[in-house]
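Shown here is one chain on its own, the form predicted alone, set out as structure tokens.
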Amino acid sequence: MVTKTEETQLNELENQVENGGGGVWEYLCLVRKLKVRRSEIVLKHGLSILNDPGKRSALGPDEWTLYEQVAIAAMDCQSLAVAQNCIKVLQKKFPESKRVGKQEALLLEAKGMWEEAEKAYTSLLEDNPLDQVIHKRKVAMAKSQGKPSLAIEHLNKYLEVFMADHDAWRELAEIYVSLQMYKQAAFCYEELILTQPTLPLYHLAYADVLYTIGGLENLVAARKYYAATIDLTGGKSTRALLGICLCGSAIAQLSKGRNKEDKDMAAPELQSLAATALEKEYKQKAPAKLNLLTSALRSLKIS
């Protein structure tokens, strides 16, 4: 994760190249440095070194390294003719390369020759089974041709064995969700609360899921993780601040006819703490909304 003190210096330093000012070379190494895309400034000024033999001989062996940076960034701007370019040249100097390889499969994905790109990173892997960016290729691919099944196929294959990887949960997790999926969706953030506990968006997401498969027990269970986002956030989540007063309002709506202790699982104290909560926070942050709040709340009967 790149700082705010690392990226204000990407900032100024981009702001003196554009205008002129020299430094070019020191921001393409910052760029990759903090893994940074600034598809379109590296592709004008890293080619303007490219296309020039002194500047480029003076390079060395990082001449290489930027051949490689401009054709990614090429690609990143559809410039798939300067990619193309980049990539012979680096083909030419390192005929056996791996790294060169997935630059051309990149280039095949680019391109939208899916079936190609799909047999030069299956090739990759049986060389090398535990490249995680070639496997994150493939679920990025099946993803661009609308076949989430199958990018759903490529996780599953990947947690097996990468099975701490946060990003791959959460990606998964998503996909779920984007299909209704919410059971397997929810094993995927239980997954990421055990790994991360203290990380808020994940219990935010999970208490989502629950509450949108309903049910007395996974609404009491939504509004816990509701809850646990409010404390760990100090206060300042709306939505879990809402998503208490939803599901106390539907807990309450499917605890009537019951006995008093399923009743007083609507916890209407909660209720009224979380929507004072949510009025003090627009009067001072949305006043012209604090109107439409209200009327929200009343109609769960909490205001």
Given for the second form:
Amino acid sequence: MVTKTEETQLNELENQVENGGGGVWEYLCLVRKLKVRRSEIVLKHGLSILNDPGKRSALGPDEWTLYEQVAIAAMDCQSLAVAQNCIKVLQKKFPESKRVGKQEALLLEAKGMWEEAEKAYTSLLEDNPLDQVIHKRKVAMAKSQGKPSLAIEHLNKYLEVFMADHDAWRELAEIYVSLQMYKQAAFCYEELILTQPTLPLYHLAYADVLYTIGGLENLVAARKYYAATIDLTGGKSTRALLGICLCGSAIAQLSKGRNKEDKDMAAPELQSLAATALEKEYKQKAPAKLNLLTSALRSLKIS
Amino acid sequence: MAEDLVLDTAIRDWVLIPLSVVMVLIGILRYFVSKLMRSSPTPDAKMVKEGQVIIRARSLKFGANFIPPRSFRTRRSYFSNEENGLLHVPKGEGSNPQAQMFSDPNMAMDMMKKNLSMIIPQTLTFAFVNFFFSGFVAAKIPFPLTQRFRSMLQNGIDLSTVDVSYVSSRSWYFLNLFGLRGLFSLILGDENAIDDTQRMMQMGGFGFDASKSLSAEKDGLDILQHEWALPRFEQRAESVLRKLVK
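Can you return the structure of this protein in the form predicted together with the partner chain rather than the form predicted alone?
And the full complex, kicking off with our chain again.
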């Protein structure tokens, strides 16, 4: 994850580069280090360096890394000819290289030639069965071909070996949610919460999934996780505030016939406080919609 | 006895500096040779998986209080189940790292290469120092030492009355041996700054003994009591909101 200082640094450099100042090479290095996706800018400025033989030779051995970076950026912007040229140059310099092989397979993928790309990746995997990037590319291919079940299968196999890769867990969770397999998605989000318990994003997503699954126990748990998100974000997460109100009303509905003492009322005022906080926020940020909000909240409380 | 011996500056020019230069050059040479000779380690799939399992089990231990009790119990049994739990190492199989070391020819070769690349230059340099630079006082250590160090530091000097602070060139060799790490980090780039002491420590630690860490993690998980932290969060959220709303 990119930290705040790195983000500001990146934005500064980006402004500088876009407005004609120098510092293109530092910008490109930073983008590469942080693995952010700024393909248009990288393509434009990277190409300007590569096409200028003076600047290119000034880079020395980093020239090839730049070719690789520009090739990927070109594929992202669908300038396949540019990508092809860069890869040709790399191939001439490093024949038989696995890294260049990956780039070629990526180009096949970008062109939409799925079977060839699949074959290329499989052969690369034979040489190096523990290459994480190739596994992830296969998953991405399955996803972009619109075969989420195949993607899930690949991801599960990947995670059997590399079970500490939390990006992979996140991807799996999102695919499950898109397929409405909420129980599995909940499992994935639990894994994510385990690895990074202070990140409110995962608590929020987990709470959403729990709320969607439904059932009294899950609703109570969802409420707790919304509360955790509020705590971790200092009350600024509108979604969590709304989540608490919705949970509260859903729980009230479900437990109408039951004993009031069964309910876990550790924080009885939470719902009303959340409603007040919501109203305050809407007053500040979207006063036009305040009426909608108050009427919605009123209907929730009534039911 | 605090007589002050006056040491010839020629000693500094022809002993101390050349010796340091030679050791630095040998270090650099060793670095390049090891880079050439190093076979790219093909990580075993099983070892990678074990490493990742350990990481996951560890994060389970740390984050256990953030997930509902049922999920925690499911995960814990997944890990420490007697038959097919991930962390469970059956008694017989608890791999003897030594045996594995010698049965796996690749690893044995690697180990030998590493050892050789360290022992040979050390032996050679030591013999070199002894041959060329023995029999005279090389330097004076600025702080006083006890008599016990005499045998180590004053090897070629056969006078027992000389102050222990005056040392022979063998001690300069040892000093360089332990101290050139900073110089190597400047010359070779920060990651390659291992000098001989660290390499000696690396010699001792044989391969990654996964089975012990696995059983350690399993024990850690077994004794863990799950205390769901989320109810506390509800109250904290309440207070946060109360402050916000005021």
